[in-house]
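Single chain ahead, by itself, as structure tokens, in the form predicted on its own.
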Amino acid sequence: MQKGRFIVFEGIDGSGKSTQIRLLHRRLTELGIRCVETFEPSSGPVGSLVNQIMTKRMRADERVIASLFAADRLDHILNEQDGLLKTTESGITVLSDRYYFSSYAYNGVSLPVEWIIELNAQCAELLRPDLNIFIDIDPEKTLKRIENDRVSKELYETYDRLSKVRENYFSAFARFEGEENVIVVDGDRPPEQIADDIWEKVKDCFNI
């Protein structure tokens, strides 16, 4: 049986990751490719704690959040349903919201990158994405989306923080250039156009 693929969508909050995961899922399913969608934080105990912190129901500093993100990824890989690793090995393609580069981006403001790499290493050894898709969009536009559509904003959702998160993503991409398969798509367009662009890139990567 051919191994399923692990495709991760990255981007600052409000960039439309969930919409693009849904649209790609539909296209892959129409071709007979089995898919599942999964979103962070996971539904396990660690993910629930991450969710409480990010929605300000519990206070924590960035070091605690970084540790929890790494723990949540490991929990996600091993425990959600039959685990993401087992899911891909069974031939199912996993489409994931924010997984591999997010801790470099969210916590790069005040934490040593080497420390973040060490935290993520055990996750990368278990399950490394086949493709990272970064939806690049102007932070001011995403902030307007968040303010219009959300009841509660997460810890980092200010214009300055969203801008810094975007910078940190690109810093991480540059650091791991040649080691990771990262595709950047223009997110400042209608969702259908973005989906078409993503589809062409996915087809090229996986010879669909």
Given for the second form:
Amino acid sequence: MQKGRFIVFEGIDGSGKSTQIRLLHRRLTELGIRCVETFEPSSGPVGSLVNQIMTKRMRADERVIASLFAADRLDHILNEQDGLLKTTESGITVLSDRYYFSSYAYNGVSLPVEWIIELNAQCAELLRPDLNIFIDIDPEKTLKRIENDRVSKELYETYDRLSKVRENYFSAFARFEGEENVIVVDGDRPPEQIADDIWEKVKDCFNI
Ligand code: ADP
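Can you give me the structure for the form predicted together with adenosine-5'-diphosphate (ADP), which would complement the form predicted on its own we have just seen?
Complete assembly follows, chain above in first position.
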């Protein structure tokens, strides 16, 4: 049986990742390709802790946040019930809302990126994405979307931080050029137009 693909969506908060995952899920399902959606942090115990920190219900310094994300990611890959490896090996494609590039970008705002890379090395060895899709959009625009959409803001949701996060994404992509399959799409367009762009790249990934 052919392994399922692992397709990761990246982008700053509010860039439209979950919207695009939903649209891609629909297209793949229509073609009879089995797929599931997942996100980071996971819904497991470490992921719940991370969620509490990101929504400011619990405090932790940035080094702890980076380590918790890496631990959650490893569990998400390896856990025996519904781990990403097990899922892809059983022929199901996984559409994931973020993976390790978000760690470089978000935690690298205030921690040495070398250390973050070290922390994620095992995840990269165990499961590399077939395709990383970065939805690019100006932080000012996503902040407006978030303000309309949500009651409370998360830890990184300020203009300065998100701008730095966006820069960090691009420096991480440059650094991993050749090792990672990254495409950047313009996120400041109607969702269907973005989805059409993404679909062209995904078709290559599936040889459709
Ligand atoms: P993310 O998962 O990256 O945080 P979402 O897909 O949840 O982003 O989108 C954040 C908000 O922006 C939602 O209210 C969503 O409906 C809206 N949105 C998503 N994509 C677009 C788009 N291309 N143009 C305008 N608004 C969008």
